[in-house]
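Take a look at this one chain, the form predicted alone, written out in structure tokens.
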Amino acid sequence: MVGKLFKHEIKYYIRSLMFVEIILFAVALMTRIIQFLENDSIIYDIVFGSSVIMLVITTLAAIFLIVVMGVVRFYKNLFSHEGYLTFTLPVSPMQHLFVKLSTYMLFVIVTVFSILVALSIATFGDVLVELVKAGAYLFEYVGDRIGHLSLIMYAVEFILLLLVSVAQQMIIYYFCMSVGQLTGKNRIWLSLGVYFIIYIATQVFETILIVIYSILDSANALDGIIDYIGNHIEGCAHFGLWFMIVFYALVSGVYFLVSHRIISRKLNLE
């Protein structure tokens, strides 16, 4: 049954994203075709500039749409009237959450890949060749100094951190909507209020850390740690990236489990 849920979610995302993806590729192709007509006229500059702006807007729209779809799909399918059918399926709340998050992350990757392909189409030719050459040169330049294996590790760590961060943000939305559905009225306002509280609490926590760091730094209490980091910068950088990956994963796990508990024990459908 979980497999059927995945298929259903995938079909929903495909139907919803198809139109934007087609527009994205069409604008990218149009941008490339316009470049074949390059000349020194003002009209060309206006047309080409407009196509680039359209490409940027379409790219941002694709990113925005995937986030909105993840939020709307979660709420409508689980907490609206659709929930009466959803929760009659022989699938646990944990599996519902897992399917929702996994499908969202899959199409985040698909959207990013589509944007990269569209940008490649728009810059196909000399520009794309120069970008590839620049990337290869940068890889060799940095790799010669820190080692290619270390550079690959940095890339893997950065991608993992990015994926965990994206997942964490959506899980926070899940948590806020789960708390919001506990009330009979003003669900959206309560969800927004919970998100605002989380945002403020995060900012306060980060500010406290900065203040503590400033106080300790002014008292020269961190000189030993700073010297150690300076002498072992590569190892400390890897440690810092993995620390953030694990920290974000743990925080995401807490929000995920709390959302699961609310859905399992305090479900309040419209």
The other form holds:
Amino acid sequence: MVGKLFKHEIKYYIRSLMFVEIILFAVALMTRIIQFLENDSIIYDIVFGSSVIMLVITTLAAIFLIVVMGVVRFYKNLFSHEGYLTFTLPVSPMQHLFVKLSTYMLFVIVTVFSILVALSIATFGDVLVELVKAGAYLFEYVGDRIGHLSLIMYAVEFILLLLVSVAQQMIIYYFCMSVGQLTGKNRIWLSLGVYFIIYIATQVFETILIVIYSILDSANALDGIIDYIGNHIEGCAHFGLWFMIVFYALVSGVYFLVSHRIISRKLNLE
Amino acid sequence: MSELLRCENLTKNYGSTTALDEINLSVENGKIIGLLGPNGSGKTTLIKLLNGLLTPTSGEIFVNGKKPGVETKSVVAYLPDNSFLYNWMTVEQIVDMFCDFYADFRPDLAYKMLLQLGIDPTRKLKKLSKGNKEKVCLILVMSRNALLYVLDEPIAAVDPATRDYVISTIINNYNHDASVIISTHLIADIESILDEAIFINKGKIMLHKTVDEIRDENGCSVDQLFREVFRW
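I would like to compare: after the form predicted alone, may I see the structure of the form predicted in complex with the partner chain?
Okay, now the whole complex, with that chain kicking things off.
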């Protein structure tokens, strides 16, 4: 059943994202074609500048759209009138949640890949060659100083951290909507209220941590730790990144399980 | 005969409002049952509970011996009282979807009924009229070879001619080892096909008898008894 859910979920995303992806590639292609007409006139500068602005706007729209789609798809498919069909399919709530999140993450990756392809199209030729050369030079330069293996590790860790944070953000939205549906009316307001409370609580928690750090630092209580980190910067940086990956994954897991429990035990399609 | 649906002290509250109040009910297979009651009597709440769309406040509900879940959903064919299909899909896409998820779905029967009604399978659901959309919903549900069909107000919003079509579709297409629960307040239209009637009001079961028993004991039709029981 999971495979079938994926099939229908992917179809929905393709159908909804296709339009903006086509526009993105078209604008990228237009930007590249305009560069063939390069001259010193002000008109060229205006046309080229406009196409670059359009490319930036379309890129931002693609990023914005994927997040909005993740939220809208979850809410509409589970808690609107569509929920009557979704929740009468012989599929468990865990499978629904898993497929929704996985498909969203898949299309986040597809969107990032599309943006990279669009930027490659827009810069195709000398500019792209120079960019690739600069990237290769940077890789060699940093790799020579910290080791190529360590650099690759950093890259993997950053990508993982990015993916886990993107997933965590969407799972928090899922959680807010799952709580919101508990009420018959004002579902969206309750969802927004829950999100606001989570946001404030996170800010308060971070502020408390900073205050504790400042107090300990001013009392020189962290000197030993800071010295240790200074002497083992490489290992500590990797540890810090893995700590954040695991922490975000655990927090996401908790939100995911609570959302699942709410949907399993307290589904409210009034 | 085997028991398809059992409710034990089933209660559902919405805040301070009691929609279902300690209901005890048993439904066997091979019957067409009318779930009859005025608006707000608890019919839809009971139906949603047996489909797992709501969770009981207390008490229990069993479908084919199991609590509502993945297994019961594969044997219950449910027609809600509102349009539940994904509007962005075409009719054939939604047929494909039913094929994918329900092992008991009969696509040949669905296409045959669509053809009879002149509904173009390549059309998007959002482009269909309200009446045609409701017919598609009914066709999808009745094209399943389910154990329990649950139809919530299937004839409430359709014209008399369509009403006849809906009723004949139900009679001709349901699996005869299965049971059909039809929730409605338009009793006269469906009385002729009912085996049993359940009267529900203010969240309580007022009566659960066979149609023959009702006629023999009261000397009147189910519709007449309903009007008498629920008279303002």
